[in-house]
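Only one chain is given next, in structure tokens, and it is the form predicted on its own.
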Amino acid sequence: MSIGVFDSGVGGLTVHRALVQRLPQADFIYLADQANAPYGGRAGEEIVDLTRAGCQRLFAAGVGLVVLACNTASAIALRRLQQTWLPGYRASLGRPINVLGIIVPTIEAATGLPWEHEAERRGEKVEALDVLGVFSTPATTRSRVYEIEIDKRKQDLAVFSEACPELVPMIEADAGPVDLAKVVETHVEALKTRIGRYPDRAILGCTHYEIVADMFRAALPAGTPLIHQPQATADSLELYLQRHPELDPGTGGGRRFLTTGEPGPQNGLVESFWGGPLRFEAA
């Protein structure tokens, strides 16, 4: 079997690269749903349907485990798929399969606490000592998943989200660095205005944003820690596979890149991040 990595576009390559570096012998198949990207402005049911279709494509290609390298899909679709679709589909295939997301490991990294931890509720109001900024797609921001789940675990951490609807289409379209940097700066300043100051730490809550992480670093005060989803996801997946040997990731080091959009080479911004030429096959 192999590991599938799914995203609406090329942003999930940031996670894919971290997984490949952590598990170099494993076999990976990456699927970008570029025909339907971006997901961030879509309705919830559309996101669920598109994510299910992507997972089905990857399972049909022989993967045993799909990692949703997409915050929007993880926030909106993952729980629904795990609860209402995956059990029956697993039974129909007659083999072990699962779908994981990237929000759980990100929240664990942000809080320093395991997912199972729940904060002790006290009667008095807790004054937040730390402010966490989350830059994300509109759908992830609307879901309030980071605010809700972090508050359950760490009440002295205040979370403020900033939706950045322009960034994913710009990155997919190979926008220039000057234009991208202006958009990043605008959203960092907008978040600062709402908080009243810059955040103490920040999550790049869309895997596309990792491609322009240097621009976020430049727009934020020097030294502001960024919580990197690719690293957190790689840490989590390695431990998960140790606990679930039935989900064999393969040993051939295979790499396939599929797209529902236009096959062929990817744009210069993505190839620069990846570190070399990158060609996609038709899904």
The other form holds:
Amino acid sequence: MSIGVFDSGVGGLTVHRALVQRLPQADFIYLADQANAPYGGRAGEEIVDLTRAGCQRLFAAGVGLVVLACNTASAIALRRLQQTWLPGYRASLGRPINVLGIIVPTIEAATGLPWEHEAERRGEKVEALDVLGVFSTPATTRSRVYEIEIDKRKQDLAVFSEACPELVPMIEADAGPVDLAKVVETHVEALKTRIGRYPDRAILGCTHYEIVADMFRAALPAGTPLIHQPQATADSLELYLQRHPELDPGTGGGRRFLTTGEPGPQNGLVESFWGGPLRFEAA
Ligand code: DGL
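Starting from the form predicted on its own above, please write out the structure of the form predicted together with D-glutamic acid (DGL).
Whole complex next, starting from this chain.
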């Protein structure tokens, strides 16, 4: 079997790269749903349907495990698919399969606590409050997933989200660095105005934003810690595979890159992030 990595577009490559570094022998198939990107402005039902279709495409290509390298799909679709679709689909395929998201590992990294941990609500006054800024797509921001899940675990961490609707389309369309940096700065300043100060740390809660992480670093006060989803996801996947030997990730070191959009080379911004040419096959 192999591991599938799914995103609406090229953002999931940031996670894919960390997974490949961690599991170099494993076989990977990446699927970008570029025909339907961006997901962030879509209605919830559409995001669920598109995510299900992406997973089905990857399972049809032989993967045993799909990592949703997309916050929007993880926040909006994952639980629904795990509850209502995956058990029946698994039975129909007659082999072990699963779908994992990237919100759980990100929240574990942000809180330093395991997912199972729930804060005791003692009603005590919280003395010191750290402020966490989350930059994400409109759909992820609307879901309030980071606010809700972090509040359950850590009440001394206040979460403020900022939706950045322009960034995914700009990154997919190879926008120039000056325009991208301007948009990033605008959103960092908007978040600062809303909080009343800069956040103490930040999550780039859309995998596309990792491609412009340097611009977020430049717009935030020097040294603001960023929680890195690719790293957190790689840590978590490695442990998951140890606990689930039935989901054999393969040993051939295979790498395939599929797109529902235009096959061929990816744009310059992506190639400079990737460090070389990258060709996608038609999905
Ligand atoms: N990379 C996806 C994410 O992490 C982008 C979603 C979109 O297409 O808007 O949310």
